[in-house]
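Coming up is one lone chain in structure tokens, specifically the form predicted on its own.
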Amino acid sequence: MKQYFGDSYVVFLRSMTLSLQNPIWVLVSIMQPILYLALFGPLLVQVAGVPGFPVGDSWQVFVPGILVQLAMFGSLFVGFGIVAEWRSGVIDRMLVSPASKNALITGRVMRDVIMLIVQSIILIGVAFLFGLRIGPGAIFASLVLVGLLGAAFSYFSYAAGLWLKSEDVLAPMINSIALPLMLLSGILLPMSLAPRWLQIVSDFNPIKHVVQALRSVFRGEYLNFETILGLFLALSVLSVAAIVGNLAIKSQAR
């Protein structure tokens, strides 16, 4: 266990160093959510409170969805990096080292979560300029939920990258997964406005419940059913994703 954490930290430092050497990607990934805030957020001010609209003001409804969108798309695309490292031989050299195989994935996920949290803080700060008002507890709780979700998507993305080993296959697969998850989560439009059959389908989407949990903590409701369910599902998805990611890296060592 001590070796696992030590090796994970070494891989984290390497991955973080590479990211800091190319900060443009961080800026590019945060620009799209900020544009959503600027271009789409003000439209919701006019519909807040109408029948079917989630509880809370427009920013308490919209910003949690944007945070989840940032976690999804920012983390799902990290698999492209591990495909490039596999092609250049970096993964093979790491696999023959005495380092823990699980740490080779965990260290990268740690880097992704730190980057995601920094981006989320920036996004929340910008949202304050538009009119968002939440307390420090809500900010902390939202960062925890977003971090858990981001870590889960990172594990899945790395696993897919290691198994597929092709950007041409990975890209359409990610889009085919991310788009339905986003549309059925109520990020852009509340699912209460959807037909009954679509609402039932969306109930099986764990991302929807994480979005609802985030909206609850933004309203200051930390211990209600929605928040607890969202936290439980985020932890469950992360547990499954970690198992899948570790199986993927171990399969490359055979």
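Small disclaimer: the values here were computed from a predicted structure and weren't measured. Residue numbers count along the first chain shown, from 1. By rigid core we mean the largest C-alpha set that fits within 1.5 Å across both forms. First, how it differs from the form predicted together with the partner chain.
- Superposition of the core reveals a Cα shift of less than 2 Å for I228 between the two forms.
- Relative to the superposed core, G186 undergoes a C-alpha shift smaller than 2 Å between the two forms.
- Relative to the superposed rigid core, I30 undergoes a CA displacement of at least 2 Å between the two forms.
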Contents of the next structure:
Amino acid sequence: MKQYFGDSYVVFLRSMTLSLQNPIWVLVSIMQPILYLALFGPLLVQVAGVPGFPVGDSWQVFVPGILVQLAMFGSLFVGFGIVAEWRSGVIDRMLVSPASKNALITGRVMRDVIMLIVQSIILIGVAFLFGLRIGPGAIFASLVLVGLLGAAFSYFSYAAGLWLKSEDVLAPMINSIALPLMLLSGILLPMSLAPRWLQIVSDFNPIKHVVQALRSVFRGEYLNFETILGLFLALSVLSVAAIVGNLAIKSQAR
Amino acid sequence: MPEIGTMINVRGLKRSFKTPKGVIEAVKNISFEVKRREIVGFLGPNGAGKSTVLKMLCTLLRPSDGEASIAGFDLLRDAKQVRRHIGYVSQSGSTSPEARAGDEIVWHAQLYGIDRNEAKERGKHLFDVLDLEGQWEQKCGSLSGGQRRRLDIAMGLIHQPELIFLDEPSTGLDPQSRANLWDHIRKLREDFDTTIFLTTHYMDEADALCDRLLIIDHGEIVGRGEAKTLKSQVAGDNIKLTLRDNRDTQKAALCSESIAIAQPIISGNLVQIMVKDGAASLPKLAAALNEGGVEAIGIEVSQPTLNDVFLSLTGRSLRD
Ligand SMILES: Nc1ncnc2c1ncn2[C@@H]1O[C@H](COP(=O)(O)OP(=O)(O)OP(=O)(O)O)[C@@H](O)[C@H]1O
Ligand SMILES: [Mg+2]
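Moving from the form predicted on its own to the form predicted together with the partner chain:
Below is the whole assembly, all chains and molecules, this chain first.
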């Protein structure tokens, strides 16, 4: 266990340093939340008057969706990085070391989550400039939910990268999974606007419940059914993802 | 039980791959031993199964069958101990192009539980030994091919393994860097008592570096021993004739049939003739060519090379 954390930390340190040494990566990571907000925001403010739109200030409804979108698109594509690292021999080199195999993934997920948290704080900060008002408790709770979800997506993406070992296969696969998940989560448009059958389908999408939990938290309601369900589902998805990620790295020595 | 001086002991190792086109038996049934402080090389053409064997011995691939003990530990039951005691330099490199060389080696050392300061000290020392002074701050991607290969080797040595596996150490380097790298590899044994197991498809590399060779083809070991012994087992010497054109090569091959001990090999405007004794055959060959009205523009007698060894073992040349 001690070795697992120690090794994870080394792997985290390595990937974080490599990321921060890349100025373009840093710039894009900072601009991404700002762009999302600046480009989608005004659109949503217009839609917010439509009947069936969830309760709450339009920013309180909209920012949670953008946060989840950030988590999805930031984390789902980290698999590309691991394909590149595998190709340059880094993964094999680490697998031949006595380091814990799970740590090789976990350390990278830690980097992704910390980056996502920083991006989320930037996003919430910019949203404040646009007029969002939420308390520190809500900020903390939303960062936890977003972090859990982001970690889950990272694990899945690394697993897919390690199994497929090809950017050309990875890209369409991620897109074909991310798009329906996103459309059926009420990120862009609330599912309460959707026809009945679509709402039922979307009930099976855990992401939707995490979005709803976030919206609930943003309204200042911390302990209702929605938040507890959202947190529970986020934890469950993360557990499954972590298992899948660990299986993927273990199955490298086949 | 392997004896004390045994570093690698492989028994009946096999590995097959399932592919859409069917099952590939990449490694068929391989057994060998390597002693402490030996430099042993796997010599074989592309696709012979060299990397597959190496990956199995480094715990990167599971054998389909067979067993092995590495540095005294069982490959399958004690994989983690095996990993602690070996270094592995893969055919495809080991570093991220964007990472600084010094950072990469220190992080790698930390995965072996070596603390940062110790890692830096060892890393800097290895950089000195491997002529990488001044490259510590360089990005791996900006190093020359030879420097990057030496960095790979330094990475593989950072935890001071007793045994290092080198997969095609000098592929892609220019002749001077190769000779330089060979010096470094030989020095590893002198300086650190390292046992070295390498693969190569270059016979000059095998000749220059290895105490002992295992010749591998189609997943099987077809010959083994010291390079000198292997060469002496090839009957006869080689005479290489250079001719003006194709018509002449055909004629020359015909003329030489009486003295050759194997079918002459024609490639381009060259004819290779295997004879029992080069010096004694030369006058006879000259007379035969004269009689046939063929004029050779070049003639060269050579002792057998490892390529001839490979040829006599498999009927094919190493280079095709
Ligand atoms: N993961 C794999 N899946 C399917 N086939 C494989 C795999 N790895 C190796 N092979 C096949 O096994 C055979 C041996 O490959 P290997 O890489 O061991 O050869 P090699 O001797 O190292 O060749 P080279 O000199 O080109 O490096 C080849 O036919 C190769 O196509
Ligand atoms: Mg190979």
